[in-house]
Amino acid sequence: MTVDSALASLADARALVARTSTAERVADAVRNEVVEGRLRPGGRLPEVALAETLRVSRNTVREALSQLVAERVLVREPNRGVFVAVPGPADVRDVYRVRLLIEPAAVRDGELAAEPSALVRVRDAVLEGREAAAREDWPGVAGANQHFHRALVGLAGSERLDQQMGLLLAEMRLVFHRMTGPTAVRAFHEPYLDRNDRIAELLMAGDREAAATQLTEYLATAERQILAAYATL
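Structure please, single chain, the form predicted in complex with another copy of the chain?
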C-alpha cells in the first residue's frame, strides 16, 4: 500500500477524532426520547426545563431544537415553543408519496453491482426481524422493519438518500406512536415479515423488477392501513 492510499484511507478517521458538539449530543438525546415514544406527540418541550435537566445552556438547547425542527421531528410555534410533531393524515400521505417514489426506484435501478454489501444488509434486516419475532420482541420487529427499508434505499448507493430516508423513518415512528397500544405495533408489523422475506429473495435471485412491484404493493397497503387506523381516531 502506498503512502498516499494509506493517508486517503485515514481521511475518514477525521470524523472520529472530531467528537460531536454539545448541541449535537443534545439533539440526539431529545430525538431518542421522541422516537422511542417517551415523549408523546404534541408534547411540549420548554427550553429552560431541558437546559436544566441536561445541564447545558439555554442557547445550546435552542440550537439543538432548531435542528430537530428542521428534521420535522419537532415543530416550532413562534413565541409559543416547540412541540413533538403530530403527523396528520396529510403527512402520512406525503411521506408515502415519497416512499412509493424512492424505494421501488432504488430497488429497480440501484447500482448494487457496485455495492454488493448493500444486499447483505437487506438480508440481515430480514433475519433480524425473524429473530426478534421468535423472541416476541415486537418493538424489535418494528426496528428491524425500519432497517429493512433503510437497506432497500441503500441499494441506490447515495449518502444523501440514506440520510433523507433516516428522517422519513423517524417521522414514521411518530406516526406509529399515535396509533399505538403495544398490541397495535405487533398487529401492524408482524404480517410484513413474510413480505420482507419475499422481497429479499426476489432481490437475491436478481429479479429486481418483481421485487419493486411487490414493494410498491406493500407500501400502498401499509399506507391504506395506517390511514384507516387514523380514521378511527
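Each form is matched to the other, and the largest set of C-alpha atoms that superpose within 1.5 Å is called the rigid core. Predicted model, so just to flag it, every value in this text is computed and none were measured. Numbering follows the first chain given and starts at 1. Compared with the form predicted on its own:
After superposing the rigid core, the C-alpha of residue 139 moves by less than 2 Å between the two forms.
For residue 27, the Cα coordinates differ by 2 angstroms or more between the two forms after the core has been superposed. For the chain modelled as two rigid parts, C-alpha superpositions between the two forms yield a turn of the smaller part by 27°.
Having seen the form predicted in complex with another copy of the chain, the form predicted on its own:
What comes next is one chain alone, with no partners or other molecules.
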C-alpha cells in the first residue's frame, strides 16, 4: 500500500475531521490508516498533502503528527520530515508487556464481558477472519485479528483502555509489516483463527477465567514467534 493510496483512504475521514478541525481527530484518522495497514513502516507523511487531503491547516497537521511521534507511531527525522515508525525487538517486547496486562484483565474482569452485544463484536471479528481466510485474503485475516483484539479490550467498557489499545494496535500493525509476503503473513496468522474461535467460544459460554488463560498463552506465543522472525531479518 503506497502513501498515495493511504491519502486517498484518508479522504474518507475528511467529514469527521471537518466537524471538529482538531489535531486529535487528524491524529485519529492517520493512526487508523496505520492500524488498518494502509500506511506502512518507513513511509513519509508530507504535511502539505495531508493538509490538502483532510482540508485542515498545516499547523493542525503538524500538531497531529507531533502527537503521533510522541505515541511512537511516527518518527521525525531532522531535515527529512515525518515517517511511519519501524519497530524493533525492544518495541515488540514492550508492546506485548502492556498487552499481557490489559487484554487478559479485560476478558476476565471486564464489566461488558457478559453483555451479548459486546460478545457479538468478538464473534463478528472471528467470522471476519474466517471469511477472509476463505478468500485467501491474508492481509484481511491480519486486519480481522486486530478487530478481534480491539473487541476483547472493549469488554472492559473503558474509553481510556480503548484509546490505549488503538495505540498498541497501530504499533502491532507496523510490527506485522516486518513479516513480509503473503506466505509469511499466512503462516503467522492462520493458526490464530482457531485460537480466536476458542476464546470466543469460552466467552460465549461464560467461562471468562479459561478465556483469559488461553489469551495469556496466546499472546506469549505470538511474542516469541515475532521475536524469532525479527532475529532472521
